[in-house]
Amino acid sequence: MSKVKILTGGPLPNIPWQDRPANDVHDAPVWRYSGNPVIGRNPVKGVARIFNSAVVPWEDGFAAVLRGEQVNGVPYIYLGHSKDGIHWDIEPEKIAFVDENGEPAMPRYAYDPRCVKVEDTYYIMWCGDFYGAAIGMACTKDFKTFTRMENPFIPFNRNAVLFPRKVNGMFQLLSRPSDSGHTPFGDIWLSQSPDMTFWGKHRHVMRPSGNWWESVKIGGGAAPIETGEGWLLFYPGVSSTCSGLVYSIGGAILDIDEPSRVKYRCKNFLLTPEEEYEERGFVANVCFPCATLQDTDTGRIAIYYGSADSVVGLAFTQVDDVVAYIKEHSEVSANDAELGNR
């Protein structure tokens, strides 16, 4: 039984989880799955690549949300469906939305895709084109019928995640403002809405730091965990190198009742690209989160990650260890500390 208590979700028996390796020397507590990749690359016909997608807990199993690159190079979402969360069977065809009215409503393109259940709903949030790239959104209760939205914002913005439950009455949504390249900066915001359809109450939460690995740009990366210490989140940092950009993990831990205050930020990156599949592929140098599973019976957190663009990773962590080790090497500005409402 853990010590920091996750609040939001419940028990999950089936967690994917292996433990720790005793003879593991990184210096942050979060170790990889040592089958990696999960999904590999060329996993259907059409599809070259999968990375950068999304799972959560779906009957006696777990559903994906996947971002697919075609071969013909346009990334749109497919759907994945595994008994242990390691092996999956990925459907062929890309996921079919539809419009209010049941017609067909597909984004010209969709890509790296956030899934999170907020009371009886499935949220699909990705980057997709609204005139310049912008946030698309999609609902399903049932994971056969998906369902367009409103767009939340006008371009440019990206990495967008919700939290799992309202918070003060609103839905809350951590996005990235950025322009329509590879945005050569970026940070993290908070937006609010009563109705999944109108959004504001925009706050700042925090922008890249003085440490190496993340002082490029930072975004909104798995959906944050409610925890008795706060909202615990893994986001990506992105530092620049002769080589060219590097994408990290990173922890922080937001204030549970105004989760634009930044109440621990982790100085240390919590996995960076080590493995051969993280430092060789379609884009090199890449761990990006972008879902977690968790069991509140262990404390267990298995973290989803798109590695060099070309497939999906697995990682693991105790929330105990994650939590104390964010606390101990935190650095937090008073940007982060403040609630981003200027």
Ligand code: BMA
The other form holds:
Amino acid sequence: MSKVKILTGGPLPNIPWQDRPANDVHDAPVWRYSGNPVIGRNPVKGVARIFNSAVVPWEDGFAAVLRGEQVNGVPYIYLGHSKDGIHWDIEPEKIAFVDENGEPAMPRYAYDPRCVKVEDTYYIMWCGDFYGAAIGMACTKDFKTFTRMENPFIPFNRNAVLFPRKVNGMFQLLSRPSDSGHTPFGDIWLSQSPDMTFWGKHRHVMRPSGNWWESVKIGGGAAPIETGEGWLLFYPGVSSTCSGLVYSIGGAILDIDEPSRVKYRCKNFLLTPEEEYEERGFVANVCFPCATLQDTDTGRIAIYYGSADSVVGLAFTQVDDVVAYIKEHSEVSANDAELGNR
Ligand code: BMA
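Follow the form predicted on its own with the form predicted in complex with the ligand, if you could.
Up next: the whole complex, starting with the chain shown before.
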């Protein structure tokens, strides 16, 4: 039993897991699955790469909504199922979204999906075309019918991810206002809704810090995990180098009742590209977290992250250790700690 309690989600005894190697020299208590990548290139005919993707517990195993880059270069969302969270069966056809009347309602393209269960419904968010890059949303209860919802925001926006429960009676959505290209900036924002249609009460959460590994932009990553210490957020942080951008995984803890307030923010990255499948690929040097699984009994956390825009990686941490590391290395600016200017 962990000291820091994970409060939503329940026991997950079949969470994929490997103990931290005894000789692990990394500073942060986050380690990779030794069999990475868990999904490689060309997983089904017509899809060249699968990467920034989300996994949720489903029936006696797991379901995934996957960013599949088709052989025409256009990204779309595919569905996967797995018994163990490591070996995946991927449907060869892209997810067939429908509107409220059951009529086909396919986005023109869709990438970087997140999938979050709130109450009895699984919500899927992605970046798609809405006269420019914007957030698309759909919901499902059975992973068979996927119904489009209203787009929460006008363009340009990316990296939206829901919290797994309402806070103060409102659904909570993190996002990253952007431009329509390879956005050279980006802060994390919080928006709230009573009904998943109308979003408002926007609050600033945090901006790129002075820390070099996340000095260009940050964005919503995996769905925040509710813990006794606050909402534990794994997010992408980007730095600029002579050979391009580098995407690392950072960690922060948000206030449980006012999630736009940052309580702790780790000044060090938790995971940065260093394996061949992270440093080399369609886009080099990318570790991009989109989902976690967690077990309330043991405090085990499995992090799914896209690697080099080519394959899916899996990493592990333990809630006590990662929360302690974030707190020990926390640097929170006045701007992070505030509720958010209006
Ligand atoms: C970001 C997003 C991600 C991608 C990353 C690196 O802007 O488009 O999908 O992983 O760039 O290419």
